[in-house]
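This document opens with one chain alone, in structure tokens, the form predicted alone.
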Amino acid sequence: MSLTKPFIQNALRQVELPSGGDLVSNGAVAWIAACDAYANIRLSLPGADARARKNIASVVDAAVRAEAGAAGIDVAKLGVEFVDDQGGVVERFGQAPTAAEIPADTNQSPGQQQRPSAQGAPPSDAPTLHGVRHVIAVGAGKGGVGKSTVAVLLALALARKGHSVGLLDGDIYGPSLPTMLGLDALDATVINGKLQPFLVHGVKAVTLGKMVDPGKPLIWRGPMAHGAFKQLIERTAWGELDYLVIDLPPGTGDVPLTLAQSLSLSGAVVVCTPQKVAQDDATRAAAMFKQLGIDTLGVVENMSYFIGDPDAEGKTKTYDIFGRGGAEQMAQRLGLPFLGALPINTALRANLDAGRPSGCFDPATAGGDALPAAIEVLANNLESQVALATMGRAKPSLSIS
């Protein structure tokens, strides 16, 4: 057995901060690098002076090594490393292996992907963004369907994984972020000419509507929006990250083409609810998506269903609005593979319109435990198929000993 990612991820849980919770769940694992029996672990604690980052650093090198012990894993190299919010490193701990020991090529090593060519597609060589590994895209054929909530929810139950996550808020025309994250009290900041995310609920966040007038409408031709999408993109402090997930704007408009002009992506995901109206514009937006070169990872089904509140016995019961299962016969229908369905209730609005996404990952806070749960597949489901468009963009290598 060798060290893996997963496997320093569920040791990183048994460390506690004293802020409560640990150091998975509080998104403080910004990358983890892992192959054979090395292993990089680099953290983001901006509160942690040089003393609290000692203490933690060997915390979490006992923690790694006893797991390890009780597995039977050897553990040769074991760094540490605290970074910045711009993913740079303040302090080492321990033995950090070097580039020959953990291959850049390793799917635990942040890397940059390449997406081949279609037809239609923009090159090939579309340029990626340092540091970050995987480009999401969250789009919809039409408005209303709740792509922001469903991009949101991705980009936080990635984080809780474990992942360095970033969010970038494409919908330039009716931005939704500053009300989902809780960013009314929070100002922009530039340092360097570089645009710095906000750090909220585990992922760097970043808004158009942190920089305008709330209340001004963003009346804009497409060029000036063309424009103001690649500044967010190519002027912020972005740093290290394992995800990059985009809020795209509705349609098939100027935004999606910028995107897949400006960044090499990993993959899209396509939202739609249920019924047939809906479906239609999906599909659009999925073949969009194919005419641009660029994979669809999947769908997800939003407001499957409603749950009610608990009746005096606890019990509650589910409606099908919309009609339950129409996304995912769409799926089926054009080949592309279905990620999950996430239900809608009242904690879930209450949630996003108070700026607290986090409530919506414990039963306690999120109205029962279906949410959550379906949260949870839909990350998972993501996770899989971007490992799987990964693989087969990969190309084969010979090795001769």
The other form holds:
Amino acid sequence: MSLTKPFIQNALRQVELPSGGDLVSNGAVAWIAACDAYANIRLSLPGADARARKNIASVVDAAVRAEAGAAGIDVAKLGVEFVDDQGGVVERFGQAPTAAEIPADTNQSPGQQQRPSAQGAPPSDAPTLHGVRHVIAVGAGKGGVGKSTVAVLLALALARKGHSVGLLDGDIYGPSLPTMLGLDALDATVINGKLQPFLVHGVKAVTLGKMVDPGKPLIWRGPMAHGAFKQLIERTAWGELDYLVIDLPPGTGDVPLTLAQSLSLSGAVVVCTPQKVAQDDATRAAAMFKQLGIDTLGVVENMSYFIGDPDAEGKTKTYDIFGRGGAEQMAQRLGLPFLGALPINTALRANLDAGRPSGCFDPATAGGDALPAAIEVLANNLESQVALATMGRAKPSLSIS
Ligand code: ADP
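Could you please show the structure of the form predicted in complex with adenosine-5'-diphosphate, as a counterpart to the form predicted alone just displayed?
Whole complex next, starting from this chain.
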């Protein structure tokens, strides 16, 4: 058995506050990330002074360890952080797990992640993203399923709805954004120690791909990946954002753990193609998010179907090349929302290869209206899921009397 978010939440219900009620019922628990024997808890108690924070941290530590001990669960590291009402870390107690504690093997299954390390994030390191309302991670079980494509299209779709949107290329092993966003002619700029995002296609984009030699392989050891990704998040001048969309590397590994430790997320989107083999990997990605305490906002089925050229009468035929509906069934099986499906579309591939993602939104340059319509469905569903997640995960329920 390993530590999970509900288990820790339950333990925190045992911690009574001097003002009455427990930590959970008082809404003081801002965020929990748990992974095997490692956990990090963020508390929002603006009224607590330094002494009260110290007391509460030690009571929280004792409560979680006591519950874990009774259930036979090991606790290797337990971090307790106090945040202000903007989400900025005020003080940290104990040690949170570092990315080095998760093996760099990108195909590991959740539950295999145990590699104790002496490193812990110092308090001043605790990242904050002031002015960013919703952080959405886009992940996939395997590479090549269209994760970066979906991240780009969702970011642009949200921006086209009038939101202020940031797009972070977190795929530090194989950044795709320089090509997909057409950043070739642009150079990365730093002002006052802050990386300036590229303002392209209506979004603020940041990618490591513009800071490294495109011909060289990006080989990161666990702690290096942790550091590089953290810097991209923290050292960028994002300004005010409604949404920050993060394109994660494929599989399970260091970057998602760093992300879960660094930011409070609205949730994750899992991209999957319909085939069984892709579903198996996507299921692992969803399980990883769960283990990290990140809710999955929904599943996107990419390359769902293909629409052929019109015949002499102008009629088109749809081909289910990879088995349309496979990812949707997977979502149902896992009890996850299904955000929608994108067709296989030659114009989409051509637009992204040419750095013209906006071309996917206009039927004249998107191979017809199927793709723009499908992207709109995805963005609308994503917005609804984010709204639900923000309402304290309150999902609609039906009661029959
Ligand atoms: P990942 O991020 O999962 O590795 P990418 O988003 O980089 O995958 O996509 C891989 C390739 O497949 C890219 O060339 C992209 O343009 C293409 N592609 C992705 N989705 C589609 C689609 N629905 N139709 C056509 N080509 C697609």
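By rigid core we mean the largest C-alpha set that fits within 1.5 Å across both forms. Numbering follows the first chain given and starts at 1. Since we're looking at a predicted model, the values are computed, not measured.
The rigid-core alignment places the CA of G182 less than 2 Å apart between the two forms.
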